[in-house]
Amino acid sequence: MKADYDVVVVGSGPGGATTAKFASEAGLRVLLLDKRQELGAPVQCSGAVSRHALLENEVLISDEFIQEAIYGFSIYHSSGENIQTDYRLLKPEEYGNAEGRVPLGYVVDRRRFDRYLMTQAERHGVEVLLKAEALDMQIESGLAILKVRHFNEELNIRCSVVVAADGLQSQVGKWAGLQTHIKFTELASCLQFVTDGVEADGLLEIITGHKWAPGGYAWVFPKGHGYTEIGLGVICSMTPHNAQQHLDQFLKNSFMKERFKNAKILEVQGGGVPLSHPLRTQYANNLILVGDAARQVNPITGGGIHTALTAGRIAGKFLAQHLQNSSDFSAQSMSQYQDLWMAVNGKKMWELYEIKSSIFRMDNIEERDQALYKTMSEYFSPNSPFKKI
């Protein structure tokens, strides 16, 4: 039995599209599938990503997807106390909006960003099918056979390796027998408003504390063109109230309420974000998992764009090298991908998870709030050991 493709990637988010691009660039035959007709929708994240993350993963910085430049962070305690790190002041010779200076990062438009990444994959030789839903996967004669519905047509696609980039609680991973479910206690319910009438000045503002966001944090991010994102994430097991009730309370009663009094809500976005440890096993016969599907999400911040891009680069390069030198697609051979990922990002992500877990094991809310405020402040400091996560 002959393969139709070397690699089929299921899911065209940042992790899937990046995997496909690097694999195809190295000469593999790659198919990229996504069940959606509009990439990046529905929007479930704030869209913040560092300049370093884009450049490290060979994403050319483009006005096509950038909404606003970011120059630093302001981390708040629930009481309003804050620690600010503004790189325009720390390193004015390097960071700023003047000629020859650069931002620290960006807020991106997720719809445009995901479309841009998919376009780059396609221009590197990847074949793309949208409105293509994976229905089942079987292993036969050493190949993976994906059953796919493309519009109203059912296809059986044979390949050497499937990349599951199909998001949180990956269905493709479940077909391979992996435990991809996530504990209710480690899934943040997130809601954000895109607003007009709220000033922001190039900083990512993060507000910690049980009072405003039990189990998570609130945020105020500039979004470009005078718009601002105001949102929060909560762990539902830590509060009887939903994310909307907490966000309403934050807008109306927090120490920022005067700043929010003229806010006009233009868009509502939300979804679930994992604040969990990475998936313990991210591979099976003829299969690897990338991005949210492997829970490769920062367990402290919930940030997933940087980690997905990096995992995609690692996965694409691994597949290129492996498929050019071997016809062994067993789970043992696929485990080498996870070893590579652990060396680059995984160990640090596990370390962050242990830090987060130790904080939320504290029974005293005041002590927990102080510990989270200190941890977040140190995480975003210039000397943080986690700057690449």
Second form
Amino acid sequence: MKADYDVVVVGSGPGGATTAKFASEAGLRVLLLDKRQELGAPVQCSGAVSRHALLENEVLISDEFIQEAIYGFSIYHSSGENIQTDYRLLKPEEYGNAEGRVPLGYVVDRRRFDRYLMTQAERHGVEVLLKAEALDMQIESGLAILKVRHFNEELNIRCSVVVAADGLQSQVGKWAGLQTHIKFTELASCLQFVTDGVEADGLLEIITGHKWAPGGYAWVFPKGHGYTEIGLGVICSMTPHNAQQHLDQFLKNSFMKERFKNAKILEVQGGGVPLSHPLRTQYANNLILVGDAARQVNPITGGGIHTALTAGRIAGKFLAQHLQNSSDFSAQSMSQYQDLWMAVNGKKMWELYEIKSSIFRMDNIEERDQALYKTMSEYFSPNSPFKKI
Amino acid sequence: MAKSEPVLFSISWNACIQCGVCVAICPQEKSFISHFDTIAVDRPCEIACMICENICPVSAIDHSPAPAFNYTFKPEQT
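Now show me the form predicted in complex with its partner chain, since the one above was the form predicted on its own.
Up next: the whole complex, starting with the chain shown before.
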């Protein structure tokens, strides 16, 4: 039996599109599937990503997806006390919007960003099918058979390796019998409004504190064109209220309420952020998992774009190298991907998970608030002991 | 609160923001998904742990007791 493709990637988010691009660039025959009609929509993400994350993963920076340039952070305690780190002031020779200066990061429009990454993959030879939903995966004679519904047509696609980049709701890993379940205490329920009428100035503002966002944090991010994104994520085992009620409370009653009083809601967006450890097993026979599907999310910040791009680069390069030298697609051979990923990102993510868990194990709310504020401030400080991921 | 009897979920499609959190948290081993990326609404849930209802950011999920004729429904075993 002959394979139709070397690699089929399920899901064209940052992780999937990046995997596809690197694999195809190195000469593999790659098919990239996404069930959506418009990538990145409905938006389930705040869109903050560092410039370093893009450069490191060879994403050319383009106005096509950038909504706002970011120059630093402002981390708040629940009381309103805050620590600000503005790289325009710290390193004015490097960061800023003047000629020769660069931003620290960006807030991107996920609809445009995901489409851009898919376009780059296509330009590197990847075939793409939209409105193509993976329904089932079987292994036959050492090859993966992926059953796909493309519009109204059912396809059976044979390939050497399937890459499950199907996001938070990942099903492909489940089909392979992997333990993909997230604990109720580790999935943040998030809601955000894109607003008009709220000032912001090039900083990612993070508001910690049980009072505003139990188990998570609230955020105020500039969103381009004078718009601002206000949102929060909560852990539902820590509150009887839903994210919507917490966001309402934050808008109306927090120390920022004066600033929010003229807020007009332009978009309503929500999503889930896994604040868990990465999956212990991110591979199976003829299968690897990338990005949110593998819970490769920073458990302190909830950031998942950088981690998905990096995993995609590692996965794409691994597949290219492996498939060109071997016809063994067994779980054991696929495990090399996880080893590579662990060395670059995984170990760090496990450490961050331990730190996050130790904070949320504290019963005393004041102590927990203080610990989260301190950790978050340290994470984003210029002298951070943490390697940014 | 977890229920001892199977339930049938319903979604307020107007409130739903298609965030996918209900599907992500669902402990069912087999896919338990609707065509609109929410938990399934066309078959009873025997686990009835109700965490999908609890975690929904906009409380778009509700449930009723599953119809009696469905009580013997068992998800297909693999």
